[in-house]
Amino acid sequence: MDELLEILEDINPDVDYTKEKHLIDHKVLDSFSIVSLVSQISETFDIEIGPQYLVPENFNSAEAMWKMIQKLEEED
């Protein structure tokens, strides 16, 4: 988790990731960055974040894009 949390300062150190439940709903990532989430989560973690996985749900906080890691890991 800690590494998702790097990745998600990364993009934006203004958020407090471990608090905020509404980042897609609140327009607090945008496409440009969840396409740069995507690609560095992929890289990091070594998984292929198919297109049924980029839903709002899977992004709109750290625990659930957390959650989607981990079963992405499980399935390899």
Contents of the next structure:
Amino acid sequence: MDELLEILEDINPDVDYTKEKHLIDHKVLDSFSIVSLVSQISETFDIEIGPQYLVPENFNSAEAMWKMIQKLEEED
Amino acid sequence: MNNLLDAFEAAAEKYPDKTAAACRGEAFTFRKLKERSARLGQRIKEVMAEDSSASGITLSDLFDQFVPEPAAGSYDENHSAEVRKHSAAENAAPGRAVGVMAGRDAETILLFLAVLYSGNFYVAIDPDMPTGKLRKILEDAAPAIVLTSVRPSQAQSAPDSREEPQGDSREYEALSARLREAGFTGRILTEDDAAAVPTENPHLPASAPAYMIYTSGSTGTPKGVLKSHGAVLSFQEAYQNTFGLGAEEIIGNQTPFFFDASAKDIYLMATSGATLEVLPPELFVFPVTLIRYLNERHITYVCWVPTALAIVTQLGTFQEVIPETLKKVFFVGEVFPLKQLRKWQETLPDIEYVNLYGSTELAGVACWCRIGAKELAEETLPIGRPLSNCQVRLADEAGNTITGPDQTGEIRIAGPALAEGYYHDPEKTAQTFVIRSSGKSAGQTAEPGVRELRTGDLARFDHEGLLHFVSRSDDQIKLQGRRIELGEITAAADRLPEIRRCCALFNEKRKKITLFAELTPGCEEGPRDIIRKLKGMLSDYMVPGKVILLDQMPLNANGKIDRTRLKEMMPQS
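Right, the form predicted on its own is done; let's see the coordinates for the form predicted together with the partner chain.
Starting with the chain above, the whole complex follows.
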């Protein structure tokens, strides 16, 4: 989880990622940061995030992203 | 047809019940759009009449501001004088600026048309811009009215009510407070203020100003670029004829309405009877949702910035969903990364891909090129040839025409689509819009005495006579006496598979070329590896002295690389 928080803080350090649950809805993450985020998560956790996982529900909070990462790691 | 409303009314008469503009379930038919914008137009006229203190501008005011004084020997004096006389005689229409907070909804289109019905011109304003910039724009344009699609609360119309403002109304109060903070003292109107009876089409002359968009100037002060009805119509006619665009198109609009590129979409709809679907911006975060949405709404045509299209292929979207109704994919505003465009073309070879080249200083675009497998095999994409309403030539520093292949020159454009100039900035206008020298130019399209836009963009002709963009002219530097195009360094680095996006800049202080780059996911090259590879591709004196790797390239609101922010990141010591 710490590694994920580090990636997110690099994108925007002014957000409390442990509390914010609406990263997409509140426009904290936009289309350009998603491209960077997806590539960094894939690289750091050595997983492939297929297009079917690219939905707002998986990216609205750090917790949701973490769940997705764990699921993909299990599948791997 | 002389003006945009004549063309719009012709479309509305032909297709009254067709959807003109739609967004998130809100939709206007052509009939509804016409009736409601004409009624709001009437209200704008009434408020303007009450407010007699604000001074209007006339076209001769504008023209006297914008036409440079002929300098002996360098401009065609007779022509310039003639243009002035002609303009003063034709001018009868007053026009004043009306601000429109350009939200991402279908109603904003209605607000734009309402301003045109009132006989004035609109200034499209980014509702989220910083207050300082908003203040500068409001001071410069001095609108007496600002229109918004955000509604005030019921509580305001019923002063006794103690209800807390909700949703939209809270947004209205925030907007109103921000406008006041930025020094706005005029009236804020919404569509609810529309008059009961619509106004008549004012049948303005082609030269009447239609709209103004502020672009960020390099000095930090926004510049207002003003376009006439005639300029926009001239572009639409040439564009629609060239690409066979018409009422059957369903346009998927990506560009925010406070960017000039959006006017292409708006007036394609308004003058041809096509349908404009305003795509909610959150769709662009997840391309699978975006492509599904395009399919649901039966989108046939898009004209987007390359970054928005590249995200689709970068995230592997086509493994999950394929665009089914899309027939035309046009792009403009920056160079499309070839790797991503190839993926589009390989997956969807039947789509018509067109690379467009334009400038904020003209309506629409000036050059175009269809891109197929042949063009994609080259190292750079051509911007092609001029649109039928534009004359385009390349000029050297002295203004002489360049015709030979592979010689670099500045793109100069003439024709009816040129903007009127920069609002309240005659000096900058005279530098950018010049009267073509009558002297030494020798090219086939270089007749003297024509008003010409200096784009500041450098290009070359290839052996087939197609134009290729090279770089911005301010990208040209001199290092140890050698002339270097920074664009050439960027293009070379861009060809490395390890690099996803990059931009070469010159560090004036250290006299060093710096390359900012974002790596392709999974690549672990360091700055030294990149420099070593570039040494094999570029002359020694062009190899960057420093490579700075970024997790993400800074982009502006329209998805282009933000060079100002990169310059701020430049090492100073």
